[in-house]
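Shown here is one chain on its own, the form predicted alone, set out as structure tokens.
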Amino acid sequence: MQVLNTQAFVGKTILITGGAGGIGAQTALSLAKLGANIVLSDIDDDAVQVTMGHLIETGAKALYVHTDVSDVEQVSALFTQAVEAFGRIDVVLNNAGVEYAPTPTHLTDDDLFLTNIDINLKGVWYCVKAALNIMLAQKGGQIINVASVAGLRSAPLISGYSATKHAVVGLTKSVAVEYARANIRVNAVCPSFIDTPMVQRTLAHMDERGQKSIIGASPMKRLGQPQEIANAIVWLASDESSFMNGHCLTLDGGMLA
């Protein structure tokens, strides 16, 4: 997937949650290089400043708003500030997420499960609603949700995380159909194990055998790279994917093939 029009994002505004690192940061940088205005949100103020520095180096206009996506008031403030700064929001990437160490379901702490619900599901729900209200008024836009292969298949030992990602897939498809005639497209990406801080935290909880099993789960026998996911998101965000709606794009090196 390649965006052939290098001017495709000039003047467009992209809002990205969970933008401090990993997929969010790499996508922000890729879009900034194509001329987009970038609005980042996260709760890691220190880490996001590194990303902001890279964005400014590209010459892009960029805004950071500290946001806990599980707090509807903070989400509302994020979208309000984005519109005040740039006038509109063309694309929203719901990337903020959280995980927990692989644990048998019957031993998983309920608070960990509820934290996953708060960020991975409620956070996406709040951002989708905020995006829809803005995009309906401006007569168009795109929403891209970061789900997971764990939202498409079983995920033993992380069943709570998997439950939230299945919910994101269902939300993506339902909203896509509901708002298609309003010129609002909604899609998702479903990565497998990508070399991000989140996956590195998961690997740190495993022994060598467990780590090898994670890396070997893909037929390509490696972790995906954030840039590989960012490339797909950039294409989805472009008009070159104009007939794709309600789709959950799998990026897993062949794991589900």
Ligand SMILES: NC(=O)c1ccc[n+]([C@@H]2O[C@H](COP(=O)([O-])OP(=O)(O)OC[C@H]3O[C@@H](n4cnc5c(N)ncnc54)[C@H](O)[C@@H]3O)[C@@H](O)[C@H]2O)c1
Given for the second form:
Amino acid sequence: MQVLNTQAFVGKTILITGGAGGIGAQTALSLAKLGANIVLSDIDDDAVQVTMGHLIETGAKALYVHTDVSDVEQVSALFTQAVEAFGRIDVVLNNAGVEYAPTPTHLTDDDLFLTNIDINLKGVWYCVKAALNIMLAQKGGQIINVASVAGLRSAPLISGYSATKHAVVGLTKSVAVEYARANIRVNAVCPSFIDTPMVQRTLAHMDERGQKSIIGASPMKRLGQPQEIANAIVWLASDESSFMNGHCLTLDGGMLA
Ligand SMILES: NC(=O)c1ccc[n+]([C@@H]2O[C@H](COP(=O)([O-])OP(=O)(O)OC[C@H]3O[C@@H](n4cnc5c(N)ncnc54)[C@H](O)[C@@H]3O)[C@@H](O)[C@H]2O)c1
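The form predicted together with the ligand is what I need now, so please give it after the form predicted alone.
Shown next: the complete complex, the earlier chain at its head.
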């Protein structure tokens, strides 16, 4: 097995949406330690300060741009500022996402579903388009979308969330095939339950039995750790994954096996 060298990302620029906490922040930190320039975006300006502090401690160059990914003009401004700061964008990680409390579908508020569509799907769509325009001009790049196991199989009580993640999987595969000859690779990661603020919010809505069912959903009988997802994204973002394209990488401790 080849191990990434510690300089693998020196001079490369990675743009991460929803990078204030959870999977996005952990991935940003891992990439910063490998020498990447990081462009972090989020809507949580307070939480992002902590993450930015950790990034700067690594010696990495890091830029924060407040961006609501569901707003196409803010997305456009984010990508413009990233190119102004670093000249190019090598990798875009479309990670920003929201969930809602598990609820039977017939009782789920339409507004929650529409917010999931706005952020989890439209947000990825806007960022994919912005990334493609830049990557076509610079003749290459990589897009990594954070989907979910809920984008590959049923997810009862969060059907609206699941629908957005299935859509991200479809978008990932189609765009990957469309731009393969342009030296642009597009992949996704599909985590199961990972110990982040998102899952902590979900667990807080459940009784003890429900919480046990979430934690026990994986044959490994534990939640995944954000670092375990970050490790996979770092490999995907590196040149070591050069023949992987249009792939949706499951990271679930064996849940879908
Ligand atoms: N935690 C899990 O179990 C799990 C499993 C599968 C997939 N995912 C996906 O992983 C991604 C990261 O989730 P996480 O678990 O780290 O959750 P999180 O809630 O910790 O992080 C999500 C981040 O997105 C940001 N965000 C929310 N709305 C935004 C918007 N409109 N524009 C920009 N940023 C916005 C939040 O402020 C937050 O920093 C999401 O796409 C999520 O759906 C998470």
